[in-house]
Structures are given as structure tokens and as C-alpha cells.
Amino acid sequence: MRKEMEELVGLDRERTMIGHINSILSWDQETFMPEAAVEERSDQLAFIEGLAHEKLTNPRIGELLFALGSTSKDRAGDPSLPPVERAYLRVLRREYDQETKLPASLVTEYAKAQSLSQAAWIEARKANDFKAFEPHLRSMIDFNRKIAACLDPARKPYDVLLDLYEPGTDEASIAAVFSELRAGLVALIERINGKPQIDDAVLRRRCRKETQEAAGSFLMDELAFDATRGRLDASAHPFTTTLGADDVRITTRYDEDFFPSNLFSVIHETGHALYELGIDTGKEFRNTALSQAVSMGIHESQSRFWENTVGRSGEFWKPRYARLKEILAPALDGVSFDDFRRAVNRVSPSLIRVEADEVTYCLHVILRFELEAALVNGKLDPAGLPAAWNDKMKSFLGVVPATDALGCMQDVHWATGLFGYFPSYALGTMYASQFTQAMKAGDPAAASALASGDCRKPLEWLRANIHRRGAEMFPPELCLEVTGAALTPRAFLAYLDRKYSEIYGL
């Protein structure tokens, strides 16, 4: 059995290497690639995706999985194998079964269409031209429906897509959790609206891009990001991507009239990178299916923890505020620590998801969840997206975007075919609060560190309990083991109530 396992890992690593090459090409397209190169780049990405598909659907992988006792009904394989090997087989069997259901032609055609769609989105967003983007949106929806039909024709397409990002979920289960979450958020927002509003004008002082770059580097260092294993660049939409076990890249974007957009996107993306860099399944399973994140929801729990639980706390900024003022000078001249803390925690309905406060943020996500479900399930035609978007923005947040660029075209996700991804942000937000609650209850040193603004101990706790394990467990299993309970919005809502009762004097 040892011989079969070693051969299987070797084949899997070849697939992972091709995936990292794909990430390099994608990262370059979003950062430094010249505009005229998009057509050839789309062909390159399609070719690489085809190779990755070919590697993962190699019949020999199926033979080796079977030899190790792993079947579609019993993915973990022979009970006599060590737990880590059984966890690996479960993950790889799931991926192998999924990939072998997809025709190679569909994989390569989809990859090329994704690249072209992303490039079209960038230009259409700049020009505020939804009509120019609409054909690409239709294409992404059609491809996702085809993929869902191949994977499980008996289920609703959107349920199949959700399971790709958050194993074990479906539209009904997420909608139930979101219903409780939305009710709690609306109630809190109503209480906040009854209080005097916080003035955050200081956050809109002019701040040069070069100054913001320095602040980003400072924050990454404070969060213990290893600069020898990654880098920060700029892109149209902030993202994190893994180019190798020791090469995790993050990007941000700069708005010289609203510097918090950069500050908190850097903290957010650094949270993603810390997770990727913290995965440690041992040399035996390095660069395999096991050495990846549990799910996108768990991934988002890490970015949301650092961005909000830590990054918007007074405890984090108090020992660092003097240095931040120096770096961003003169933007924060004359601004007290308490004024800054309150400003970055102002609660006010806004148009842009990535710049939303942590109370209204999840309403942006629930809105997108409902819209993309309707798009994929055929209840909403893509041509009607702008109007549907505006209607929901008015209903959920009481604001309506003046342009589609500030509305339904603000996010890159649908342009790259990521249907089923958006719920991860709200699921991750809830996971983050439950994990924080467990951290404080089970590790006094980590709890004390959080209270003093020290990031090292909390990171150690996350590495030990979540990061290092890779994809060893599915999300519900990990949540239950770490927190002792299934996912619920209650910890998050209780956290918000405590925090904003103090800030707004509720």
C-alpha cells in the first residue's frame, strides 16, 4: 500500500504544479500584463487548464485510489491506513470524481472564456457599459450550468455550484442561516440609526498612492506576513493567489481620496495569505490536494478575522496608531486615536461591498447570493441584472447606485465565473466569530494577546487549530471540532452588539 500511496502523491503533485503555473499566468494578467496580450493569454490559460484536467483525470489515479480502498461511496479508503492518509484519499477522491465528469473540451473552452470575460469586465467597468459585458456574463452563466449538469444533473445547478466552494451546503441551508443573520443585522442597524452619526470625513483626506503603499507594507509586517514568501501588488480588484507553497501573492487597489480602502483590503488579503502560508500537512503531502484550504468559507473566516475582529479593533490600533500617522502624514494630522477608531467603525449603508462596514457588509453578500441563485436557476435573465440589483440595494440598504460600475459590475466574481462563491464571505464572517469565541475560551494567552493588540499568539492558535491541517476536514466537521457547535450567526451578532453598543452608546 505504501508504494501505491507514493505513486498517487507523485501524480497529484504534477497536477498541483500545473495549477500553480496557471496561477502565475492569471496573476500576471491582473497585475502587469499589457492589454493587447489578452487574446493569447486566454489561449495559454485554456491550454494549461486542459493539462491540469488531463493530469487529474489520469486513469492511473483512479486505479491507485481503488487499490487503496477509496471509492465514490467510501472515499477515505482502507480503515487500516493512518488518519492523515485517509483524509488525503477522501479529498482527492472527491476531486477526481468531479473532474472525471467534466469533458476536456468544456474545461478548456471555459478557461478561455473566463480570461476573455475578465478582460471585458475591466473595460466595461471603466466605461460603465453593462451592455458590453452582458454577453460575457451570459457565457459564464451558461458554462456554470453545463458544469453543474455534468457533475450532478439530478440537483439544482446552483446547489451543485455551492458545494464546490463550501462542501455540504445548498441554497436552502444557506438561506436559512442568512435569514437569521439578516434579521439580527436589520435590528441592530435600526438601533444604530437612532443615534448620532459618526463623522468619518477624516478618512477622505487626500493620501498619495506611494504613502498608502508604505502603510500596506507596515501592516503586513505587523501581521507577521513573511515577505520572503510573497509580495503585494495592485489590481482592479484585490485578491490573493497561491503560486507555490512558498509563494503567495496578494493585491490591493488604491483610492487617493479614501485610504481605508487600501488599508483594510491589505489586512483582508494578508489574512488569506497567512492561511495559505500556514498550511502544513508535512513533507509527505506538501503540494497535494490535502495541502489546500478546507473551503472558501473557512478561507474567508481568516481574512474577515484579521480585517474586522482584529483590524477594526481599538486594541490593534492603539499601539500602532502613532506609527500609522507618521506613515500617512499629513492625512491623519490632528486626528486623535479615538476619532480614528470611531471613524473606521462608522456604520452607514454604502454602495461598495469591499468598503462596507462590518454591520452592513453581510447584507451585500446576501443580496449577491439571492441574485446569483436567480441567474443560475434561470429565474433572472442577465439583461435584467442592473434593475434587479438596484431594487435589492434599495430594499436591503436603502441606497441605489448611480451607475452599473458602482452597482452590478463592481465585483470581478461573476466575470470570472465564480457563481456560488459569494456566500463564502458571510459564512466566513460567522465562522470567524465562532473561532474567536473558542480561542478566547480555550487559550488564555491568545485571549490576552488579542486584548493587548499582539497578533502573534492569535496567529499561533489559528495555525494550530485551522491552518496547518489543510483540507483534512470538511467545514461542518472543522467548525464542530474547534468550536463545539455547528455554524450559527449568534456569536457574530453578539460580537456586533457588544462592540457597537459601546461605539454608538446603544
Contents of the next structure:
Number of protein chains: 2
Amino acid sequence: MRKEMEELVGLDRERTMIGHINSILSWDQETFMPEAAVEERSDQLAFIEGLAHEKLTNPRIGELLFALGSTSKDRAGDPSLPPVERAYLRVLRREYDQETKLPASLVTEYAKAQSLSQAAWIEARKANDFKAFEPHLRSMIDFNRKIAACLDPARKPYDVLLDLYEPGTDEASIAAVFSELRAGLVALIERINGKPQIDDAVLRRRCRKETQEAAGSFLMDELAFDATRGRLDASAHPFTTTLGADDVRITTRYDEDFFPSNLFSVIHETGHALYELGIDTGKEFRNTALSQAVSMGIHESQSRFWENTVGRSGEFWKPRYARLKEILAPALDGVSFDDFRRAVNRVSPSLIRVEADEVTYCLHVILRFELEAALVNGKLDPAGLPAAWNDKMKSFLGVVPATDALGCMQDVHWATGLFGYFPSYALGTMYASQFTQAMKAGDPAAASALASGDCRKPLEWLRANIHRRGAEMFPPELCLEVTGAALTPRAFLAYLDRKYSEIYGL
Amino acid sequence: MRKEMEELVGLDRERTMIGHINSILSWDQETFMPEAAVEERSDQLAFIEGLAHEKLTNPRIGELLFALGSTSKDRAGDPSLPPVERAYLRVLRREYDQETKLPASLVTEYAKAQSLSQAAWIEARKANDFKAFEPHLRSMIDFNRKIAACLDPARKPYDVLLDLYEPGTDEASIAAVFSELRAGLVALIERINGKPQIDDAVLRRRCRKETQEAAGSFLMDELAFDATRGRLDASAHPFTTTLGADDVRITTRYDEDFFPSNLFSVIHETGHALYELGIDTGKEFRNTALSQAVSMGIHESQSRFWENTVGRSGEFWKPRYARLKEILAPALDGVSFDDFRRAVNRVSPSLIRVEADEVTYCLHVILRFELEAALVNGKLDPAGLPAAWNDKMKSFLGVVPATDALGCMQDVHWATGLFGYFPSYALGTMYASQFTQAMKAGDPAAASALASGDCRKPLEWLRANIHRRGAEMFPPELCLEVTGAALTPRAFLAYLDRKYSEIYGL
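Structure of the form predicted together with another copy of the chain, given the form predicted alone:
Expanding to the full complex; the earlier chain stays at the top.
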């Protein structure tokens, strides 16, 4: 390694460490922090964030990037450097540019506006008053346009934003995939709607928090989560966070009247955690910009793989159902394996994204993608959002929210300025199926392990093919490398068709 | 406030915040951190400590101190400044001098040696091999001598070290108080030894961790701990830590075969926490060097007051015993209030400091004080420590450890270079009694509250007289102000005589 590279890695590692410290403070805030500490904690976090910004915008990083041949995002590094070093430079260049291209005044004003907007959203949602939220939504869109213009004035603003979360993608490519996905989903839902509905009342039997806790540990064990390198706690919204290369923690929430919420949150977040813990870019790039996930979409592919492909399959539950009944007793007393399996796979078009089933979920995402693209590109005025939302809900899912609180104000994302993030959820879902297809085709042992509910072999395959390499590739490159093809919704649609034909007797 | 003072407070506050961030990381390490994270966490802590050092040694602090008339530790600030500002400058000057007078190379070498020494002590204690630990002990003493010489070459090294933990004290003044204390304790113990021993077998009845947890919350509630500003968790060794002015957390440990360990740890640590939470130096000095405890000894006076004076009194338990029995059921079934009260006040000379009762405890401390003074002042060679230890144990307590592991290697303090810290424990015990005497004499309402087991009035008195003012005074000044006299062991000895005459029928 050249000495410039060594210096660069050293600077990058310090920044990564500050990021981990930030995660420790945030994790504590969401899990155990006493309530009166909130104001001081927010000062502490702002201080750490400022420090992280200072470290990443250190002009020395720019000099070293330049010295190593990384002169722009399209020229990632001196061609004589080893490929892994060039991959590293490409990722770091992206982050350095993102952090240095925004004027400090814009960053500060945006942070203030975000915090006002989020507070306004909380109130507006409570009061079902879209008009009160509208100016903040408008401001968030304006800020995002300005940010996009600073980062890359030559591209359409929404493309610039998408690229932040899903490097190498753009609106047109996503729209093409989503259009095929939407058609397939709508057709499948129509077929399901023609069949008798599954009764899932058994999932709403009361189950105490303490009882549910044991189920979480059990599931993490079964998914081969290494308990020396992480832990499970509770928070208002489940999340996964990385406090160090050897310290990845997840949270869940306990609804005593709907225990599956905990089960599938644990599996979902364990999927995210297994990805983070599986990153192994070697000692040289440990705790650098390279030793992170490819993208939000690829991250979501891991959580969705374990939550849905594995975690909602009969194959996974068959050898474990007796144990689950014991742990949750008496909640599942008298419920057959088949009734349980069908109940956790009930499909029913509904209003709220985070409560949606595996089939309808992506339609909620596509709706948001289309609307946020129109908002950012100036084709939809924020004032028109409620009507546009309700129209699309009607056409995609056949249901219309009675209020904007249950409609276009249900998610926090836009209120905090997140535009371009939503597509990741659906991209991840499709990646999960396409990866599974490649796994089954390329590794018969992993395929037969999946069929018998064994999680270790599939995890090994994911580690070897996806986790290990960190951010070496962009999502489209990884997809091509791992599956031999660009992303399509076909593997996902075929999987759904197979699964739900059996469940609903289509 | 002058603008130099405002700038100084701003710099100090940033340093305080970094200290709190350090506490968050350390708290997590001791409570919830998964084991594989230990190496990264130590890097994270080293980074934060380096940052704290950088902030405190900022030459601008020195310039501002000087500009405000603080030219040395004996000239705390411009006489025209308000007393509270001069008190603040005195504390900050102390800390600035301590941090800037040590050469960076010494600090680094010492940190390395400390970590080697602690590791060697763990092994040596396990193997009962004092010879293996001796060179490290020697090195810790040498480092402490060097540190003392850097801080104040004109004073005896042990005096300099004592002053770090107990500002305004020295070996001679402590020795005088300890000598009277020792004589009184030895005489009392002789009288107790002549009486039939109390049977405390009931305290060793099995009690599950989950059962004990409820007792901890109950006690914190009874002691008026504000649950919105802190919390209780478990760790290997109980401790209190300040993560922010509104976030003070305590830990306890659960011995399922000796439940009082948890009860009195919780009360002790709650005492520390109430002190930290009671500091209120006003908005201007919030989160500065002024808004901290007076000293380790005064801190210990608060924990010992609640643990012993209150927490081992019949007055405290009488209105609460029925509830405790319910919570710990069935552990205390059939145990009368009086048997419980006597059992938790059993006096018995023993080998281990941290397990010692209220009467013999201070003798363990005096022994360490005399030995560490001799070690640091060069009057005792480390090779002679085991023999000197055993001699003193025989003469103070009438017991001699069978091994050095149970003798001079039982505590971690010296192994990590802490010399001058031990006296705080006994000073705190005496302060607690002298403060109690003053409270009873000066505040009849608090006195009668104590007599009926009500904790709120005594806490109010402590807040008004001790907590609120932070580090405004040095311990001897505070003692004089609050009790009208210098520290003496008499209040403590009189309290013990009264209490144990009744318990043991002396």
C-alpha cells in the first residue's frame, strides 16, 4: 500500500470511529436513555456530527484522493492501483464530494428546517391537517432540489437524490423495473381477492412482552446471529445500528396484542445485522468507507430475504414451530402448523405501508416513488399531493384513506427531507428474490438447506457473495456479478406466484 | 459576566460534554456491550480521552484564566470578581494545571504501564503470586512519584496525590483524624467481640435476580430518586456515572445467595446519584468544572449517609419492611423486623474490605492509607508489602489472610496506580456522621423525618447545604461551613456507640 493510501485510510478510520460513537449515543437514546436527558443528548449528538463533518471534509483527504489519482467521481483512482484500492477510492470520493460540495450555510439551514418540519408533521398528522404541513413539505422539496443542484447540476434532481441511496441507478431504470413489478402485483392481488380470505385471528391472542422476549433470542440463535457481537433490545421503532465492526445491535417492539410484529421485526433486523457483521474487507480496510454496505437497497435485500423468503416460509417454521408454541404458550395453543403458516402470509390490501403484507408492500413503495419523483422534478405541486395519493391508492390497491393522516402523512420520510430513499424498500425485495434464485442455481447445498429450514448454508452463501466485499461494487454491478443479470422483478413475481398459488389455492 | 469568562465557560462546557460522551461509552461497556466489542471500544474511549485532553489543555484556557486574574492555584481570580466566579476559576485552574503540567510522554507511558499492571494483577491474584505483581506495583509507585513531582515538586509526593482526590487535605491532617478513629473503632470492636454474635443466616436464603430487581426500583423510589433523570442496571461492580446533568445512572449486582448485596449497593449508589443530580450551580455554570462534586470524600459521605446512617437504620426499614418482605418473598418469610434489622448490622472482623461491615470498614481503609503513604514516601519497599499488610491486619482487626490474594492484592486500586484515593472512603464515612449531626441540630423537621424513616426532608437538607453548590468549596471549607467545625471522628464514633450498644447490648 502506498503511503498516501495508508494516510488516507488512517483519516478515514478516525471518521468511521466517530460515526460509531454517534451510533452508541443514538442507540442509547432510542433504548435506555431517561427522558429528561433528551436535550443534552441532542447537543452531544450535534457535537459528534460536527466532528464527523470536520474529519470528512479535512482538505488533506482531498489532497490524498487527488494524489492517488481520484480526480472526480468518474475517475476513481490511478489505474495502476489494485482493484480493491480503486474501489475504495471510488466510495470515499463519493462521500467526500457529498460532504464538501454543500455550502455550510445550506447544511445549517437545512438542519433547522428539517427539525421544524418534523415537529410540524407530528402535529399536522395528529390534527389531520395537511395544509399545516404543506409549507414544510414544500421547503423540504426545495432544499432537496438545492442539494441536488450543488451535488450535480448536470443531472435531474431526483436522479441525484436516488444516487445517494442507490449508487448507479436513476429514475428511468427504476421506473422501468417498477412498471413491470406493479403490473405483476396488481394481477396477483386480483387473483387473491377472488379467493376466500385467510383468518388470522389467532395472531391477535394476547402475549406478554416477557414471553415475546424469549422468542426474539430464539430466532436470533436460529439465524446464527453471533451473540458475542451484538444484542437485542426494545425501542419504539425497530432498527439495526452498527457501533463497531464487532458490535451490531438490533431492536424490536412488543405489541402484546399482535406478537408477529415482534417475530418478524427480529428476523428482519437480524437480516440487516447479519449483513453488517458479514462485511469483511480484510484488515487493511477494516472500519473504512469500504467496509460498509453497498446501498440501502442491498441492505434491504438482506433483511427481506430473512424476513420473507425464509422467515415466512413453511420450510423455516416446520422444524421450529413446536418450539415456538412452547415459547409463546399459551398464545398458539391448538393452532396447527398450517394455520400458523397461512395466517402469517395473509394478503390484504391496506392503507399503511409498514403494516402491509409481502404482496401488497411494494405497491406502497411504487406509489411513493412516483409521487416523490413528480414532487422533486416539479411536476406535482405539494398542494396536489393528497389527491394524487388517494388516486394512486385507489388504482394500485383499491383502497382510499379516509384521512391524510392515514394517507400521504403516514410516513416520516418526506417530513425529514428524505426523497429518493423509498425505492430502496422495493429494490431490496426484488434483489432478495433474484439473489435467492442465484443461490439455488449455484449452490445445491444452500438450496437444499433452504428447503429444510437450515439457515447456516444460505448465510454462508450470502457472506461469500454479498456481505464480505463491503461497498466494493455499486448495486447494479453486484447484481450482475452475483446473478448474471440486471435487476428484474421476475424472480420476485415468480416466487410470489408459486407461494401464493399454494396458499390461496389460485 | 465578563466576555473572557463567557468564552472560558464555553470552552469548559465542550470539555464537560466530551466527558459525558466518555461516560456514555463506559457505561455501555460495563452494562450492555457485547464481549467481542471490547477492543474497538477501548480505541473509541482512547480517542475520546485524547479529545478531552486536547480541549482541556487548549492554551486559550490558560490565557483566559490569566486574563481573569487566575495566575496560579493560590490566586484563583481577580478579587473584583463575584465569589462564585472566583470559586469556579479556582477549580478550573486546578484541573488545567493538573492536565498541563504532565509531559505527554509521561502520560502515554503511564497509560501503557497501567494497563500492563492491571493485567498482571489479575493473573497474580489468580495465582496468588505477589512476586509476579511486585515489579508492576513498583512501577505504579514510581510513576505516581514522578507525577507528584511534576505537579508540585515542593510538597511530599503523597500529599500531592491526596490533594488530587481531596483538595485541601494532606497526610498529617488525615493521619491525626485516622489515629483517633482507629483507637475508637478498635475499642468498640473489642466490646462487640465480647458479646454473643448475631445470626445472619436468613440473609443467605436464595433470592432470584428477577425478584431482587423489583427491590432495587422500590428502594430508589423510596429515596426520591427521579426516574426521568437516571436509571438502574446491572454490572460486575456497582457504580454511579454521570452522562449529563440530567442523566445519572447507577448499577448494582445480583448475588442470588446474598440479596443484601443488591439492597445496599442500590442505596449506596443512589446516594452518589442523588448528589450528582442535586448539583445546581445555576444556568451560568451548568455543565462546567463548578457543577461537579466537591471531592471523592464528600461524594462518599453521601453514599454512606444513605447506605448506613439511613439504609441500615431501624427507622428506615420499620415503615418499609412489610413491603420488602412482599417483594423478596419468600426469602424473608418468618423473619421478624428486628431479626432483619440486627442481621444487616452484624459486625465481624473479616479479610475483605468491600464485604466489611460499618464498624470494621474504616480500619481496612486506615490500613491502606498507612501502607500507601509509606510506599509512596519511600519508607516501605514494595517487597515488604505482604508482611506489613498482614501485621497491620493482625493488629487492627485480629485476622490474618491466608494468602496475598485475600490480603494485599485484593483491591484493584494500587494495581491501576491509584494512590491517595483510599482515604476518601473513611473520610466520607466520618463526614456523613458529622453532617447528620449538623442536620439534626439545625433542622428539627429533617431530624424528625429521619426518626420516622422519611427520606425527603433529609434530602432537601443535603441539597441545600451540600449538593446545590457543586465544587464551590474544598472539603475542609465545606465541613466548617456546614458543621461549624473541622472534620473529627467523634460524631461517627458516637453514632456507632449509640447504635451498636443497642444492637449488641453492650
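Residue numbers count along the first chain shown, from 1. Basically, rigid core = biggest C-alpha set you can superpose within 1.5 Å across the two forms. Predicted, not measured: the structure shown is a model, and the values here were computed from it.
Asks: Taking the rigid core as the reference frame, tell me whether residue 430 has a CA displacement of 2 angstroms or more between the two forms.
Replies: No, residue 430 moves less than 2 Å.
Asks: Spell out whether the Cα of residue 286 moves at least 2 Å between the two forms when the two forms are superposed on their rigid core.
Replies: No; that C-alpha moves by less than 2 Å between the two forms.
Asks: Would the C-alpha of residue 390 be classed as shifted by 2 Å or more between the two forms after rigid-core alignment?
Replies: Comparing forms between the two forms, the residue 390 CA shifts at least 2 Å.
Asks: Once the core is aligned, what is the C-alpha displacement of residue 174 between the two forms? Give it in Å to one decimal.
Replies: Its C-alpha shift, to one decimal, is 2.7 Å.
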